[in-house]
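Taking the form predicted on its own, here's one chain by itself in structure tokens.
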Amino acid sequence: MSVAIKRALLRAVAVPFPSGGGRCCTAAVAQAESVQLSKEASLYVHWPYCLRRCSYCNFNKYIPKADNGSVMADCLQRETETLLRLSQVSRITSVFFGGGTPSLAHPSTIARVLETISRHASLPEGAEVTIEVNPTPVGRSRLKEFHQAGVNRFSIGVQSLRDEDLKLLGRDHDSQHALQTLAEARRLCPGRVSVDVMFGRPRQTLGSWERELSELLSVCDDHVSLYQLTVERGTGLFKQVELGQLTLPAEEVMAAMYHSARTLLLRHDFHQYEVSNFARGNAVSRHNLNYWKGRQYIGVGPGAHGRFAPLGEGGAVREARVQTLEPDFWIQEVQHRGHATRKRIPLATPLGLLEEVLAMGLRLTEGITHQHWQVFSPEAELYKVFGTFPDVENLLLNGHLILDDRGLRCSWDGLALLDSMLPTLLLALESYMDR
């Protein structure tokens, strides 16, 4: 957090508003759930090697050379001691390790990573952690020891229960291999498993999609991910579709297609909490939730990011920060000064802070609350930054945005355009910011 956004806090504290004691009171509330962040994060945990690389991925994975498992592990221990201590913050809310396929790592990996993060900061009991799994047979094995080491939710990549999709995809998994991984998860961590689905591939039409996800609901734990397949430059499915070879279904259908997964996902009792995130009863995630809270959070691995101040160097902005992207680089740097942060920057300003606030935030169904909105934003309250800029006034009327006594959220069908509202929102703000 910014040293701005700190005095802003504290003079919102100190100073009655003209209208009363009420508003003074949501102030305090906001300055101390301020407070209580700066001393805690969320910590992720990239494990960047795969076995192959899936037709459709563009993300930071890397096909190994040779096993250098010890090697990562002592790093990925290291880099979490020395970014722990530079952070300064003293209680760790949830760990997520992903990838890459993480689930290629030997548990005693996932094990050393968690006791480093126990000596340096407090781990509550029950506190989620998370490991996103590849379910393959070599996956599916280790479920029993990754729980032992300190697991308590799983993140389970089925993407398709089409055999001929995962093939088209790349994936190394079959739907046998998918639905017993997820029967194992379930086993270990009832109510506590993940499942992410992808549509909008190939070939897909609105029907076949609305018969898998049937499918799929009627096997999977209490939390449910939908994906919209999209086409990454670089990629083998990219070069596909540009040849012609493959075609993509159009625009209007992909748009039923999720219109139709969130009816049938509310049929089944999963609510939607987020843009991409469905949910029975509590099983939400929490490790996600601090993202789109704008929380702190720690990135450690080879190409993570992070967001935090470096308090244990006497910075109090709040950084923006992305590790070295390339492994054997990565671990280089960790060898030789104990972390391999690549790039730094400091959200110096209250609108860069306030501009991933607001993008994030608007991802929920519940959208940004005034309080929440206070913590960073003590005197741009919601009503005055865009209760009266006119192109977001238009989305108000026509019902795609909601700004009231709660806060500012988008509707059920403003939820699907969000993408196509966030540049008329952050230009609003910026058009506050600058007065």
The other form holds:
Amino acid sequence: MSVAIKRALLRAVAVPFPSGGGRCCTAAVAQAESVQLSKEASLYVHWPYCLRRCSYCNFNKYIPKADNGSVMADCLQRETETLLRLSQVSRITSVFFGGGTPSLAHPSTIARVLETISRHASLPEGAEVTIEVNPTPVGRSRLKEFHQAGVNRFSIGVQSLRDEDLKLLGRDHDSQHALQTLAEARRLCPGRVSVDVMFGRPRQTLGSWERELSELLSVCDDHVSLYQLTVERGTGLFKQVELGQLTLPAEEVMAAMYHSARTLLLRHDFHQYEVSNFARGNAVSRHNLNYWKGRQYIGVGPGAHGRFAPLGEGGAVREARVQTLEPDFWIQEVQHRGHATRKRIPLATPLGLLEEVLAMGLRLTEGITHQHWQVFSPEAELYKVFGTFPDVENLLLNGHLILDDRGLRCSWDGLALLDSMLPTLLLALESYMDR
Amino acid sequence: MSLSQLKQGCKTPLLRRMLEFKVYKRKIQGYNVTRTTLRHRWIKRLPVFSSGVQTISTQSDKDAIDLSKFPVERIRNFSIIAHIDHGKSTLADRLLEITGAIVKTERNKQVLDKLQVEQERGITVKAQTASVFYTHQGQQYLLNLIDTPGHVDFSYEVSRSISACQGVLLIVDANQGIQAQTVANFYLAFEAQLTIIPVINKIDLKNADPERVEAQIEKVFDIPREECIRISAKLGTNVERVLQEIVERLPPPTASRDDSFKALVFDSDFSHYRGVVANVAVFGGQVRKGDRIVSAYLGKSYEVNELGLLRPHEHPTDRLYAGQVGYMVAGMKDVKEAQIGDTLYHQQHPVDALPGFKPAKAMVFAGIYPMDQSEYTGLRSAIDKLTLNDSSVTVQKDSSLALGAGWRLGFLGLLHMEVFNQRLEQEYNANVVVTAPTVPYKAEHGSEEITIVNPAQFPDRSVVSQYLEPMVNGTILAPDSYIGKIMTLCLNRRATQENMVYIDDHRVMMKYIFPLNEIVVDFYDLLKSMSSGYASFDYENAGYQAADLIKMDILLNGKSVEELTMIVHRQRAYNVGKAMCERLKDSIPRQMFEIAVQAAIGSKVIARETIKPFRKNVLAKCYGGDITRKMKLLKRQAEGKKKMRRIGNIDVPKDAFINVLKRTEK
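Moving on from the form predicted on its own, kindly provide the form predicted together with the partner chain as a structure.
Every component of the complex follows; first up is the chain already shown.
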């Protein structure tokens, strides 16, 4: 990675609303980054199994029928290998083990996947390697081995510090377990532990949420992800809400919870760098930043998504790729042909790619810098595309959106309303590209 | 929610609610109502000989019918009139069976009601004629049953049919007694000076109380109770007696075979193969195949190609004689050539034209738009075809910024509108948005008078000496325990009470004058629900009255929404405006800023609702695996946004307009 880019990245990461460089030199930097772009990727590994189903989760996960840990390990290794070769990337910038419950995987599986990566591409020393951990006694007991296998960042699904709520959410841990796991993780990877916490839970009030978050802030490390509970169709929770057995906080209360959390976190020196992510100092998630910055990523494992430009076939057209969802079929396909890519959708260039760069980039508090935009859109700069579209002008005028020398981004209030603005911005982009 | 679901969802209640809604107008008419599909599906008939009944109605004697054997003295022309569900069609089925016109089977249900809409709703939309032979005291009679629609909106059909009759059977349910429509039907027949035979039907019902109903008939219609015939059309009880009474009590037609040929066209059908098939009542002389006849209206002459009886299928004969009723095909190629109410005569023997019918006036207007503009052409052709069969519908092109290009159609009444829309859907598979109905207002300035159908044409107060609104005479029959509630409802609808009489110990008949506008949307539903279904309602037009009308605008953040502008009575402006604002509030999605929904008269705001802005609208988790799904959703929203109507800086989905403009089901 060039020094300039590294610096740019560091700056982007360190300051919530960084001041951009001069526009004349951004072009050169952007070009360099663009070249780099196709050679690098991050890598996501999906572990599909859970011990139980959480009442709010509609994610791709399975309760394992039998211990097939070693088959899974073989196949994850095999698919990693195949996809790395297909993608032709020379460097993996970060790895993330998600799920499911990846902390159920044997640490040796993690080690083997990481070794495979190193064998087929460079995985720089110190590159971020994260695993999601369920804060159960079993999860905690494995932290050390995960660390030894090469994991250097833990993301812990604390969700709540209220035991009755954990029960309601169908979690298999209690607050004590969470605190112990958190402490152990911090001991192993100080400054590189994240906690997930959920607000907008049934019966939660603004006051109780603020107290809980304060408690959490007194014990957590330098990274917090906070999510509003979304009740998805087909979940146990959905049914209970539907039947009126549970009531969720009103929309206004939800908004107030989000707002107060942002304020509280800021007061504790956590800067918000994305809609749901907060970091102290330099502790941002490099891996997740990659998604929001529109960079390549490879998805390995059942149902994993990837976005990269595969080998050959008319050069570097980036594809959205999805692996086979169901673990048993996924295993069969990987054993049969080395990978289980089920769907490949070429992203239309440049519109399709730019749409994703826009929608994902604006989730960041720094938004889309001119330089970042130029990497993907060398010809049409942000001002040209968005500056004169009447509906976007309205957004700029009422202060929800900012377009200035640094780039395009949401204001503090605007970030909470991003999804109301994106359709307008996408129309502006489409209308520009049509010209 | 998809629009087709929406339409689906509202169909049933929409139909139900209309079943008893009927208006009648006296002697208005002149439509070319023609149909091509009627009368082609009659069950093949076999000779039926039942005791006491002799019939010559068989296929084999088809050519043997010699109508000259039926002088006027042995002809009776009659209609059956009744409130909905009192058993008109069942009695018709029985009469046809007993006289052998149709085979007696279990399937004979509403055999004269052929349209899908008629069968489904249990109503008659289109008049039918059936000639039967009946032997009474050794004499064979020709009885012509001219089936009439039982509903007010179709009273143009009723009065046409009645013009060819000398008497009616007035059916009253032995349990329900006199209902609003019974009253309307009675007066229609009474004013046409027809002989009325009251028939009390459904005496087999457990709760039948024929004595009470006879008393009601005596009190309300001044017909001696002894004249009522108690029957059960369902079981056939006493139906034979109805036939005897028809012969004995009804007068024969006053027509003479010795006069010159003169016939009234009282209905017509249109067939693509044969052109116009006219239903005629012969008022004098005779006509036969090959005669040259003239239409008094157009002065054009035609050759009679075919004529005969409707039994109820077409049964060709040689001639038709004075007093008889039948069909005629005479080479008329255009529906407009067969004017309903026209007089036909022999080319060599001109006669004075019969009085004929006045054209009906559309009293209820509604916008009809294709669900999707791509369906415009298809819908246009469907409307063209339907209006060919029902020229009482007026058609005007219209367009709405929200709903696109469409039409403003005028109907005789609400049921007429419902039936038309149902036929559009059923027979032409059209997918339409129907806006809430409005009525034609008028504005006067000096001697000038203009009719205002569209609020956009509403002239300013300053150039108008007065505004006028259409009025109706409404009749409500209900148990007396609901009097208070009904009076309050009517008062709220700006109605004036004319009178109120007890028709028996517990039931009252109330007469009101209503502004038509007050009853076209939800009046009948409210009346039904507040009376647990016991009240019945009927109305007839009662001219125009001066009214304090104003134009009301609907504003979104101060910007007027043109397509929602409406004409209201000053007294009702607040309620209507408030309701509009509430419906809009529920239909416009929240946006990033607050939206004020206001109803205003001139610059004065009279009602307001506020749509609160979003305080948070952003997906919480959006990582590598979420991008595809999120992008799909965003793209869909962006596409949807393109189709929205922009008012100021507010995006209003088409659905919102549909929700506000379309008729409600409640």
